[in-house]
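Quick heads-up: it's one chain on its own, the form predicted alone, in structure tokens.
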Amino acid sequence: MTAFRALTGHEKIKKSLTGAIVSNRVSHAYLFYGPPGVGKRTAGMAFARALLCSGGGGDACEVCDECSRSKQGVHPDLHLIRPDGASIKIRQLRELCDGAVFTSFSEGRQVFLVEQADRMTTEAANSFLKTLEEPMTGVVFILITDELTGIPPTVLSRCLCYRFNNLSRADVTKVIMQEAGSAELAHTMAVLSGGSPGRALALLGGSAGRDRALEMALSLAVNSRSAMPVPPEEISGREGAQEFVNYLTVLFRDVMVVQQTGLGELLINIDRQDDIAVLAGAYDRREVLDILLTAEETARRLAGNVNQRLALDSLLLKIAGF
């Protein structure tokens, strides 16, 4: 668990979580909503820490005893509530309200956070209504959300809420460092997950996939017109087809930028610069564009209900020259 001081990104946010912990202003519930990955789970920790911590500061001092609990996982003041299945039912409400009645452990505030917040079932938003009409002093609750549509209007209207955007390239890239091991493959999955730090993670951990793509671009490229193309034995299920469509998209892309304007500095896979050099002198700036079109088109096909295999061969079939 992480320190506000820690989080990556949402400075504005920060900063009005901390000066309401600093003003004891704090309200008696929040809502975090926004694309999913982008550290909504990870600041309402951090704030749920911030609110537990002894030290008076707006944020978790990591010294007093109660962030020790809290770091540990075992603060008795702090309550995780999750779906239970696909929804969040009206029995765990029912027992997060019966535990906001009871004073805290530590003679401070009481923190209950819910995670998926969209998904209670319609009786548990009742549930928890009647809790949020009628606010105990020193209970906090938090909820987190991806979908703010499945919020009820009701519930929404007596939160105060937060939105998380998309964060920076060099936001992300600074998040996932550590895990990519090097700046460029950073780079790359920053830009690949459109702004959220949750997708360039999973990016990063499915990233053979992405390889996997370039090789058969190169093999295609190299090898046109010898042999029917066909795809890779590993792509499962529409979802692994979109994926793989959209690094094709995404390498074509840059080969497009290599061709107009030669520099590097502009690519999305900048850590494979030699191998797009090659495809960029395989193919005519129109095949390039071609390649793109045909792209394009495959993931609309996809998206709809198409045979998976016959929109995957229009685009290789493309690639490959024939």
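Only the largest set of C-alpha atoms that superpose within 1.5 Å between the two forms is called the rigid core. Numbering follows the first chain given and starts at 1. Only a predicted model underlies this, so the values are computations on that prediction, with no experimental measurement involved. Compared with the form predicted in complex with its partner chain:
- Fitting the two forms on the rigid core leaves the C-alpha of Asp275 displaced by at least 2 angstroms between these two forms.
- Superposition on the rigid core between these two forms places the CA atom of Ala303 2 Å or more away from its counterpart.
- Once the rigid core is overlaid between these two forms, Gln259 counts among the residues whose Cα shifts by 2 Å or more.
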The other form holds:
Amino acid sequence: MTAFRALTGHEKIKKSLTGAIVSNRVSHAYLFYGPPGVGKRTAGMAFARALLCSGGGGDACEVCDECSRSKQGVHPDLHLIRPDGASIKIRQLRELCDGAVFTSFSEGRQVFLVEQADRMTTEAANSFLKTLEEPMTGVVFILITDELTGIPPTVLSRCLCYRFNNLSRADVTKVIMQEAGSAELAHTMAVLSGGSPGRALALLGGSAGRDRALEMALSLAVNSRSAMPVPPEEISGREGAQEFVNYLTVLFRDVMVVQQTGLGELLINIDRQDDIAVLAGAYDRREVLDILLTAEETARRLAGNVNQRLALDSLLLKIAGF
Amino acid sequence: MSYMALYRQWRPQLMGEIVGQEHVTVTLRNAVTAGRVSHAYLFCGPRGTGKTSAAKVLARAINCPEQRDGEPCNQCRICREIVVGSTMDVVEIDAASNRGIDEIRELKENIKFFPSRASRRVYIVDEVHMLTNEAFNALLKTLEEPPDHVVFVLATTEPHKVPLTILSRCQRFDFRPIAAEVIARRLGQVAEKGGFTVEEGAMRAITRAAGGSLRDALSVLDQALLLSNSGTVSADTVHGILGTVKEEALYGLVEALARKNTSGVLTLVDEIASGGQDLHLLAGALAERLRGLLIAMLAPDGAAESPSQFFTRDGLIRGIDLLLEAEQVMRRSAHPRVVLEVALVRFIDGGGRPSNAELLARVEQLETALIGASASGKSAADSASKNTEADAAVGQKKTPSPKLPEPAAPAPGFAGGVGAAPENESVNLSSSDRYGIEQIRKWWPDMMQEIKRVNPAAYTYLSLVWPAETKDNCLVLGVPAGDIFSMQMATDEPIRELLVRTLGAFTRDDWTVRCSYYDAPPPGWDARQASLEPEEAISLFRGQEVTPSGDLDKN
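Same protein, different state: after the form predicted alone, show the form predicted in complex with its partner chain.
Below is the whole assembly, all chains and molecules, this chain first.
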């Protein structure tokens, strides 16, 4: 449970939302959309808390009763709706929207935060629309979704839509710094995540995979063609294999960058510059491009349920120089 | 306060306010003015181009007692009731949410009622292609014999999904994607009325993203307004909403590609990626930009934008291919950035895959080598006379012909006799001029056979001469000194033409043929001279063998 001022990035959106509260031009329905893991839910919660705050300053003051209740997640006028199983059923909406619910406990607003709004069934979406058509005082819906295409156009046209973008590398680094420990690791994960702090945090959890991939590549490069390459034992299951291939891809992308430009600052694995240099010396440009294309194909095959060991073999053989 | 989206605020209330579809609106207005309104209309076209708006205005225009010029007055009670939706006479059915046969059944039941206040009942069915088959059939029945007081207006974005039986019963109007300038003008009006301004770069970005749909453009503008506190919509804001890249960044990237500046390209991609922008859209935008350059290059007036000078046509085509492929792969990949970078590096490298022109040249070389190898292989397999001819060819090699661009590649061990001859021949072939005199001599027997097949007479005359030398694609035939007859025959026009044609077929090159007196044919040549077989003589004169009767002596 946070507030706008603690949220990293999305400056324009924050400004717009706080401005709306301050100037009392709050609409009934909002839609937050964009790539996963960039802070939509956090922003939605911050907005909800700001709406309920009795200070009216545009952001949760953290002092008033409302803010302390919403912080603890026990505010009676703040309703969270999540998919029940695969979808958000109409029943869930009706339970909350019917009857007495429209009288707020604190004579102020009522906020409904709907996560994964693309999972609403058609009936649920229609009932949501009907609710919007009725006169309601103080009710605000905040829909959140990763998949804009899953939202019916009729719903879209009734909501104020805010697009959340990927964060800049600096911002992601800032968010995950504490978790990462070192500035370099934070940088690497920030770049790898493609601008999503959520993804970066997830990647941090699996950084051992990156080391494994690097070790494998180095040993193959150095002892090229000496023996049949074998993927590390720890790799199990499709996800493990995919992660392995992904790390190899990024490694050899760094090798390509070094070979083509010599610019160290463009590296993703910036904390492994020396190892990358070793690899760059062991292959020529054409081989590296070849390896990258093979890796792409391997990733595609793995996604298609192919024999995992065979798929990995073809890539490792390429790297080993066969 | 309730929020009403811009596109709803600005929904056209008159035919004249619908932009970009004059071919439809003028026709409809004329129909209303003339009182010749059809029973069923079908409005087709992409989303956001005015179909529903036109349907609503038409419903009012048909029923408005004060209509002028085919436009409703929007003031009288009937118009206002229709706008609010409180009349039963105009029914809007959204087929996307009501696909079922129930709604259509209801429609059929109610249809027999005459309009209460208006002159006609109007049924507007939006997204009609979404009706189930049963619903379509029910609708069809009504469409076949519509009551006089009913007008149907069907609207759809996918006319191909509407059964032909229904299509054929409606008057069809196709709405076009709205031109960018028209959208821009409309947005300008909205901005003026709304008291804000839109930067030029922002306007361009919006109209490009709108793709012909005015509603989409207004939606983007809506979002942009939310984020613009100063009353000016900036290009940055719009790009932020769309996830697109600013034009300057795109130009920079194209320039770097043109100059094959790999460092520059990768640095720019890094900047764009770390700014959090969408790389899929970047790949698409780049491909579009390159396409623009390609078109500019191919245009007859060839207005040369500076980057296009650096690209070749094939290079641009290859680049566009690479980027489109990358865009596809990026969607499924866990590392779209790497996919894009690899595609850009491959574009600059140019290598990996040779161009079609290079491949073609290599194939041609291979073809010729193959023909030469098979010809020499044949002659080697033939009688010893051919072998000595090869010798002669080998021997001739040592005297370089004048003006022949013979690269100096004296194969070592050349003088090493006949045994080495076959390999030497192939070396010969690849290192020397392909159409040297030796080559012609090698091919001569086959060429003669070919000529014999086509024109036996020519064959006979040509067997009296031999290929003496070649000079710049001119073959000089050797004629025995003093043999005027042979000279005349060999220089005869049709024979010469035939020889030129045959030479062309064998060497795939253009030749001219001359004759000259020589003292003697090259050594070993006479051995090849086949004498005319009796059968050949008979066929030559198209004769028949007859046994002379004893009476011949009498003459």
